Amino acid sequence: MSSRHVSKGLWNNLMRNNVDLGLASIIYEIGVASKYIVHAMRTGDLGLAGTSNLYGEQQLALDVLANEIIKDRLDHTGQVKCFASEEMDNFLIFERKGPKQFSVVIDPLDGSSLVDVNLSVGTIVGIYKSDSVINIGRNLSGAVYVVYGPRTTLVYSTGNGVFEFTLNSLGEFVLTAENIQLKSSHKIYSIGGLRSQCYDNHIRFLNYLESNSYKLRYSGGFVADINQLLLKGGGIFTYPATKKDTNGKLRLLFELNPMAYLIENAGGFASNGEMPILDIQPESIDQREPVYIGSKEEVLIAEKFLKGESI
């Protein structure tokens, strides 16, 4: 194996960017966990697990398995004190001996209902140098997401650039894009929620996008849609407050904060329509928020529409 090839590996990239060893070990173990999750999706049970998560949603067997895989790999690092998952009713304190500097929040298999129709799904991870998972996103030390699609890719940031790695045939994550940056504006949009349930100001924003020839690109999976915006250079994803879900649908701790961190480190912006996602003080582990995330210009235009201002 050539030194040039080794230098493009995930661990070497983490070391080259002077990432704290504890933080680096967590990110690396997320990569290890993702390989087991890929195997489970190809060979495992796609049915219901017979249990529900803290939101009352039926869990798939893969949801539960992915959660266990990641939990075990994080415990293995000896660096994680507190762990919270969208698939667990409460946070977990690890007992393994070690420095335990970090707390980690995860959505182990975002979009898992899409697995049986062979669409891309993903894992979302937020990492805090803290003994608590109830934190504002601005305090994140790092964030990761993994996309399980035609390729398995891992994207991470620790505040010094956004990097993409692709799992190769040898089972290694190899660097495929570095210092990823969003354009200030880009004509792609992804929208969640039923239009009939949306409030008027949000509908006016959608009408603006459509009348200005923005291209609709929506998969129904948060990870896949954010990954598309990031790698295509920009655009906007939104899941708004609706008459049915007045606080939005996506979870602040498990989904929005890690993605907002990654997008802001790529030069983008994330808002709930009134303030930056990363500045929202969580009041509970299951808090939800509306979201407008992507290129700065589109997000700022969305905020103006929501405030009833003219464009």
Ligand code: AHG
Second form
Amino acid sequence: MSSRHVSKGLWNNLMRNNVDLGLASIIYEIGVASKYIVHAMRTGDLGLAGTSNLYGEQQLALDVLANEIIKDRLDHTGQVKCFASEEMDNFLIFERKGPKQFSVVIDPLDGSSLVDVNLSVGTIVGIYKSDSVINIGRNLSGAVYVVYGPRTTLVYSTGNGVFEFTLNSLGEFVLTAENIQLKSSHKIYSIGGLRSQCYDNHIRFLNYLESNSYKLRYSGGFVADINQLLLKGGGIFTYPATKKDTNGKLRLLFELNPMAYLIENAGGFASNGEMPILDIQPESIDQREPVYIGSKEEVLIAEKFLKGESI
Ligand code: AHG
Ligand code: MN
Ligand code: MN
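Could you give the coordinates for the form predicted in complex with this ligand, as opposed to the form predicted alone above?
The complete assembly is shown below, putting the previous chain first.
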């Protein structure tokens, strides 16, 4: 590896940032797993696995395979005690010997229904220095996401800045952005959910965005949409409570907490419309929450609209 790459490599960045060795090896191993997931997407079966997940949703073969790849790599580190995934009915306690000071929650393949139309998908990982996966997001020790798009990129934070790495042709993750920060306000927005099922105050918020020339950016992949918002400097993503799904669609443990941690470390904010996502005490492993996440100003404006206040 040339000296330029060594100084910009993922492991060197983790060491330069004094990341706990156990935590660093988990983050590094997510990078290793992502290369196998890229290969699986390019060569694997894009069809249904014939099984369903924790939420009763039909699983793609790739969902199950991505989960197995990450599970095995994390077990291999000897740093993980408890492992939970949106693709598994319950959490798993790893038997392998090792320090096992951490517990990990994952969405192994986010936006997986987009793979067959060749849109960007991702992996989401939350890491706790704990022997349980049921924690408030504020207690995260680190979070990672990987975007499988035109570039394969890995974004992590352990509380001292948000860093992006790009997988190069040599199979190395090389630093491409550091200390990423959101502007307090930025005019792009991503809105999930069917308008016909949304509550009036949420619609009033959407009308506010649209009458203030916000540009709509929504791919159907949470990781890709948040990555765009993070790297374009801000904006807001929402998947709200609806009359059909009063808790919204996205999963608190596997999707919202890790992303809220990363966005807050980039100077942004994430709310369920009433309180910070990171302060919600999970009642169950499969809990869903409405979400407003991105630039702080926009999220606070959303909270005002949802309370029926005018701004
Ligand atoms: P997953 O593929 O892990 O189930 O996640 C899909 C999620 C999220 O990525 C995205 O923001 C949302 O589903 C899109 O939902 P709609 O298709 O209802 O817009
Ligand atoms: Mn997902
Ligand atoms: Mn998923």
